[in-house]
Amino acid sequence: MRLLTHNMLSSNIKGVTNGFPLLIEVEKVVEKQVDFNEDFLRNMFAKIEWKALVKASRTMGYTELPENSEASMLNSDEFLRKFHHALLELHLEEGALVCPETGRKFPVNKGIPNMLLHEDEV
């Protein structure tokens, strides 16, 4: 699971008001090469919750993203490459996503998060 996906997911358990960002429990991280696309990164930048991306990338062992960001950073090739790596090339292969409010764990197996709710959570 890419951090791009993680940045878009939240816990939808009945009664949960603070289901974002999901915490990450890492068992296995893999890096997968993805073609660099500046236009895609520039378009996605405004849609990304930056603090959640930074926290998730650090949980997965990548510490190169700055704590804060601003649109002017999109003019830096170095910044774009770090953003690209964190957003698209880091993959949570095995582990879990954890609801920040309830502690409910959603397993991630072979890079696929299982966000299905139990009957009593709907």
Contents of the next structure:
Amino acid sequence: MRLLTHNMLSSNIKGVTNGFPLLIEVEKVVEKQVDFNEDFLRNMFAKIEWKALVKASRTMGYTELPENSEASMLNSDEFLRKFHHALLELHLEEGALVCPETGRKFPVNKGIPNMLLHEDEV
Amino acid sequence: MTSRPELQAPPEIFYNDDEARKYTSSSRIIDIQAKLSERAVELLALPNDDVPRLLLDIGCGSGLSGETLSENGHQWIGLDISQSMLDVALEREVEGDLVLGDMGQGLGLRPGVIDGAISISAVQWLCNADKSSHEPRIRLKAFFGSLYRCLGRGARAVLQVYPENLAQRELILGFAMRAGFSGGIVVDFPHSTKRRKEYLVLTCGPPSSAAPRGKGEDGESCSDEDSSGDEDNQSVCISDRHRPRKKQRLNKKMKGREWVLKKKEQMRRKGNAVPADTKYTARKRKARF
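If the structure you just shared is the form predicted on its own, then what does the corresponding form predicted in complex with the partner chain look like?
Complete assembly follows, chain above in first position.
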């Protein structure tokens, strides 16, 4: 699972008002090369919750992203490369996602987060 | 025995390892899925500016539809309820991210972040109550509600469905409308029983343009580029197909007068008592006999 997906997922449990961002418990991280596409990054930038991305990338062991960001930084190639790497190339292979409110764990196996809810959580 | 998988078992059980295997080995299934997803992407009508979008594939299964999205250069997130199908997707090394989840429980995505959604032959599963806790209406409401929230304004969702009957179609469409979507159903090849395919084309907010038209509507022949004639011929020759084989063969090799005369001659040579040959020998009976 890439951090792009992590940045979109939120906890869906009944009664949870703010299920975002999910905390990450890391067991194994893999890196996969992905083609660099500037247009996609510019398009996605507005939709990304920057704080959550920075925090997630730090838990995954990547500390290059700046704490704060603004649209003007998109002109720097160096920034775009870092953004690209954090967003698309870091994969959480094994571990868990944790709901920030209830502490419920969603296990991640082989890169697939199991977001199935129990019957009493729907 | 029914041929609808929806009536056999819940999706997470029906799509077991065996069933999932079919989706890598059967070229027919792969071909159909690819065509359906290509058409869905076409109906999605994304702006033609070569910018990759973030799309959602609901019921992505083994990632066949996702492959079409990747070929078009988009990033995607796939959601499916069957672990076996997702395992196959991993084997195929699809490019999108996979999530194990139940669309009837809501999608669990942040609001307004997705640029478009497709779904191939999945949504009709919501009409089934496979567990005692399942209530189709609540599940449909949760699904369409969360889909509406996670799509950006003006984004489209194209859901290819196989509704079992008219009531199911209206149920699905009704809940889509109640969630706030505008749009409707596009039917490809409405006059063909085999090739007929239905797509729910939904838009967040006001419709951006007129609803797209189905292929093969109003008298236009069903034979677009790829119909190799096989399927069309089958539907034309229905009467032939249902005729019993035995009768056809009998008609061809009817034993006529000559054959009877030959047999009688043989019997005479053996010394049997055989009636004389007359104009009545081996004549046809009247139809009303």
